[in-house]
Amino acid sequence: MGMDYSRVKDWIIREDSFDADHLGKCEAIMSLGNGYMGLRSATEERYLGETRDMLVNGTFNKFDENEVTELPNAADVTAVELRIDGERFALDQGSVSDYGRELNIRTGELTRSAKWTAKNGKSIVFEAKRIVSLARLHDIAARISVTAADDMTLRIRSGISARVTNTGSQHFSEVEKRFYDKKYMQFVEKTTESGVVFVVNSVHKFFLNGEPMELATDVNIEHRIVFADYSVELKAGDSFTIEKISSVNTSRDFDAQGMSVSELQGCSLEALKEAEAMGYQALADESAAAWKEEVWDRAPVVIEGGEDAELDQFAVRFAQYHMRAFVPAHDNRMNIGAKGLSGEGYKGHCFWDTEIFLLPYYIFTAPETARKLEEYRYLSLPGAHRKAAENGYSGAMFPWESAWLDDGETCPLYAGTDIITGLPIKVWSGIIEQHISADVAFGAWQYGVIADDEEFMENCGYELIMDTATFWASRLEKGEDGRYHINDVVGPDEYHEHVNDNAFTNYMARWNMNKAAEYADSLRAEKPELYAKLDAKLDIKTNYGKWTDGRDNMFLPQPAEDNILPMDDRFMDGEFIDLSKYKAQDHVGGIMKDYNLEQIQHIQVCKQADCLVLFYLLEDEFPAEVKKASWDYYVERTLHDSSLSLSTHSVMAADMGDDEMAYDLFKRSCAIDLGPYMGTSDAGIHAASFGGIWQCAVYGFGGLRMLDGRLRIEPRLPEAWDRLSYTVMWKGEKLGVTVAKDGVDVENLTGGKKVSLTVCGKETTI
């Protein structure tokens, strides 16, 4: 199997050979989605080792009391079995030539083709296309064509199969299976614990040499499956086409609220018939138009340069494709999973990934979507309150992993195996990786400022920032030095557990409490009615003193004489070892094969950026010499064993003036999923890395930054690029930015009001 990048100029990523031992790569990176659902791009024919996932956002279920909630794998509509004179069509049998599988990210269409000769000598040309409609949340459309080289009997088996699991966990019970008019298949299933009803429909249309035809239907309804068998006689040269239109609806859908199961069945079936009448091509064209309008015309990023720039251009667009495919832009009751909707990794749970790595993209390009992501955090406050109370704290302590709004913490207790002891590794992140609460507050602040959305701030944002500040005030511990400390935490690094005074956590907690106090002061003076309302809910009068006391008396790690900011209370005392072996490996986590986490605690090694994320978010709080010395120190000790790390380092390298390293790290970030390594994406794409890729281009090379409520543009174009253009939304105005070797142009494309910003160190108004 090989990845083919020869068509990136046409917005296409290609697989040029088939290998049944490496299916996960293209299943994930070529996955389709519209934010409502994601469809992993498994082939039509079945193979051992495949993963067929259809994941619908916000439909979590718990398999049993010993497991955490996860997005359940819904019934499959993609499998279609073909038999050529009795021989099953399978690319690991017979002979194959002219194979190709392509994802066109411009249109969101997956295509696959091959010439195949069965062991019985009969040959066909196989072609398949598939979309998940961006224009119609519930619809999936597929078209399969078989052109016969010989006279043959073609048999087709196709249907809806609920014989799928989440790596063994079966989340559904059957409700009803129907076959209406021997044409319309319907499978109704219900999640076992959360009680979400899914209605999955499919219908088939057949064409011979372009003309519609009817085929006799052999109806089959069995345990967890409904399917039909069809048969057609083909002459040499005949072209036979199957169109399969499917739909997915759930009782969680806004427009299904209050419906009975039978009503949902009826409504979904009628909608399927409308899609059926349109046919595959009309549905595909409509979806492609939605991609153009919602993404490519709205938030273009254009990179000009040589051959390297072409691949860079595709990588940024590839990131934008996935960031639209997995974001629930339609619903504020759900967020973004760490694998998007492309696989079962991390169970569909939401992390700090959203606020720090993904949210900026949506704030600057689709603020109405960003608002929904932030409203999700507000609606999940009950779970954050419960987690705080369970741990003996006040306010809102946001879960490390989030699912249902009121779930609270959904992080598994154990994952992986200790290489030394052989025991399961306890996951401390869900217990003591607590910076997530400050990250959520930071996200709310960022959105409120950049989008200039005072309505959101009044209804949600101020409360999020103050409620999390109350948590931090209750979390502080007074030390013998008279200062407040945050002890026993995990910082963003994650290779060092149970540390005290992690720099990122402490500085962000201080920022959180300070911002809450600032807003309390301004609301008291400028919006007394809103202040009174929030005071009644959050007891601002009592908590204000705790915020300011905590802010003013917190212990904040300080740079030593060498200007290096210590990551925590013990990192600098660890052993420095040669990390070149692990840095040279083409896979992540290699150090875990030689050391367990207990041993790593005493080594100066970072899984990912920690202090450097702090410089990235709060860059104006640290002197240049501290950032530079700390950069030099931590770069040498960071393995980038997390997909979150490379993009942060790339942006920081640009800030440090190391253009060569910035570009190299950007290329490596792009290769996390898009690169040639075939095992990187088996559990799903790395959602946050796509936000990171956009940030590398726009924040790092494009120089965009929001600092203390003001917009700054100070670009550093890489040598491989001649020109970079991008658009961003700033306080309701759309700005077009063009960066060339000899300067920067900024244009207000909306022209609604004046915009003040700093460009290359100069204050300007446009």
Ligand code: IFM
Second form
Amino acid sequence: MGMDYSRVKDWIIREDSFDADHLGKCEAIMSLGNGYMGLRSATEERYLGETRDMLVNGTFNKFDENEVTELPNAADVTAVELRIDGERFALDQGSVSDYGRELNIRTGELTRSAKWTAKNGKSIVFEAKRIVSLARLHDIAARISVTAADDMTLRIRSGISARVTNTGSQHFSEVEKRFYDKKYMQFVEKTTESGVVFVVNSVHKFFLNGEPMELATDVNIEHRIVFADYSVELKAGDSFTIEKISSVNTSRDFDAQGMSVSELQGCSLEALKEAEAMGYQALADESAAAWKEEVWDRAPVVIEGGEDAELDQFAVRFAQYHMRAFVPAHDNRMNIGAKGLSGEGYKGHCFWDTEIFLLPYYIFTAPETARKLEEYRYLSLPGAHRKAAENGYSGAMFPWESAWLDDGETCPLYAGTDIITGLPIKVWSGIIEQHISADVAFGAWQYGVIADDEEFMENCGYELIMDTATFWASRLEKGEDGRYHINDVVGPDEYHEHVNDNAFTNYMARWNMNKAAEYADSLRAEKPELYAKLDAKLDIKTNYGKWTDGRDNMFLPQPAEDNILPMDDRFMDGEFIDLSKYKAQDHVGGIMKDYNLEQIQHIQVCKQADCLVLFYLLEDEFPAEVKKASWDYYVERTLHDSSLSLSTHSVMAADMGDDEMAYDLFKRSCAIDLGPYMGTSDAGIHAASFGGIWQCAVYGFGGLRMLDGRLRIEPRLPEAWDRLSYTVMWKGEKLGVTVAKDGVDVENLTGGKKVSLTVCGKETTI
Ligand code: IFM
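With the form predicted alone in hand, show me what the form predicted together with the named molecule looks like.
Every chain and every other molecule in the complex is listed next, the one we just looked at coming first.
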């Protein structure tokens, strides 16, 4: 039972046997999406443990006052019930052979097939295909074929069901449900608190042995469901096909704004009819062409080498597949959830995962998408101002978890169980994991520099950097040593709460204030009008002194004689315990079954990379010996209990020249979702880890980095790879980089401007 990697060369990940007790993994890792929506790949037939999610980006709803806002699970169009002479098609009943479920990441098509014999002795060959169109953001197409081995009556029940929830929370009220022409089904629902209207449509087409056929439709409208029953007599050898074309539109769509609900119903139905006329294959072909153009031709990463390299190649493409499936490239009012659009985990909220782990991929391959992600942060400044004010600070204090633009903080207050007290664990991140504000500023800066997008910087970027710097200046606390400290925070390592002077937080806050001051200086001199405009809004004249004072007098943790950078004021005094048991476990978070967070505070154990992320972002600020000593110290104490951890470690290992370790960590990073363990992705894929996988390949082995405004390429191919090539966008020019064992070649594929960069330590211009 499990994952089958034998077809990765054909861009296919496969499940080779079915187990109704392990549905979550394939539902999530084989999920389909186009950034507008994500569709979990639940099977057509129902099972007890299924999670049947259709999540439309940016449509958050709050179930009640005690819960935080989340992406609501919209009415389902994927379930289709088949009965063979009365017996319900289900793979945990009867007998099954030749089972396979495959996701083709090149085309974004999901397929599933099996030979099935019912308990009544009748057999069929079942085949199903499904896409979420990348070319038409609202459309879902499915094709189900049944080839009969015996004469039989096939009954089909298919429709739109709003009998779905988010783990029990029902986010929708019914608005309208109806049939048009006894053929087109429509279900209109509205989120209970945010008032987003969803219009979901479906239509069916039938074919017998390839020829279109009409079937009598028995139409049904019941509570929270609209469906039809169909019946067809099949002879042995007949092949019967159902095409179900569906669509979802919401009142949040840009082009739906200002429309009445009935106008939205009408427009969406007209569009559905166009898709219906095209039919499954044309829709699938059109979508596959969009995948080719938007992703595979645009941002190829090609890895050559032996057998291991084949799986590595697939893993990087698998990451790219998901990074397109979940990114709202169409709309700057939304961002990327920690689980993408593949599950309800983390409620669709975005985190620092966007800026630090995912953004580099988009900046270097699809800058217009990266810009939208950062515009989202700009548009959510009102929430960040509110959060700062509520906490007694100034400027922009970004929420640790973010949903609607003006929500402010959406981090839940409690999650998980305290093993000692038996109570829910308080989540402090929403209150004191504050490095997010500097991460957002860092993301805006990176985008502005790499994409050379001065228009973005003028309209959003400078403001994001200065407003967050103002927050930091107001956040600093003067200590008895006369320096500024940042007390009582959670750093990136979430196992340590209420620490003072977390190195990552302090260094990044200083970077933020410094960058704001630098930009203020250059704008004052070079763009006085813009400076005046920003000054009117951000009071630069007053804040400039606070930024520079903060920058110059900030307490920055320093390495001791052993060269180890202390990650905070407490960690190194903690108890050193044997972590081998937790390191050997095939699941994360095992330590929380033995200790509660109160106890973990006093243990030298890291959930995830902390200082190491800092070394990586501010590479030039730390000498090699500090990085090396700190690496040795922390790596021994890190459990990688966050999916964000392994890739950072891999890139750092590559930077330090430990090729074997870098490759091993890369492999482990790839296995987070793609690996054989069937329980790892139930709540959804790990979005940031996909950015991390791309970074392992392109930053770690490919040696790419933007350092202080300059492009640097310093590759280190792992033993298993003979060649690596990738393309990146640098200031509007597309560069092709090919790394072989004996050297590196960089070409300007756009051929526009001259590009200066450092390649293997040498300054060069191409
Ligand atoms: O942002 C991360 C965090 O660093 C670790 N816990 C999960 C979050 C969402 O991925």
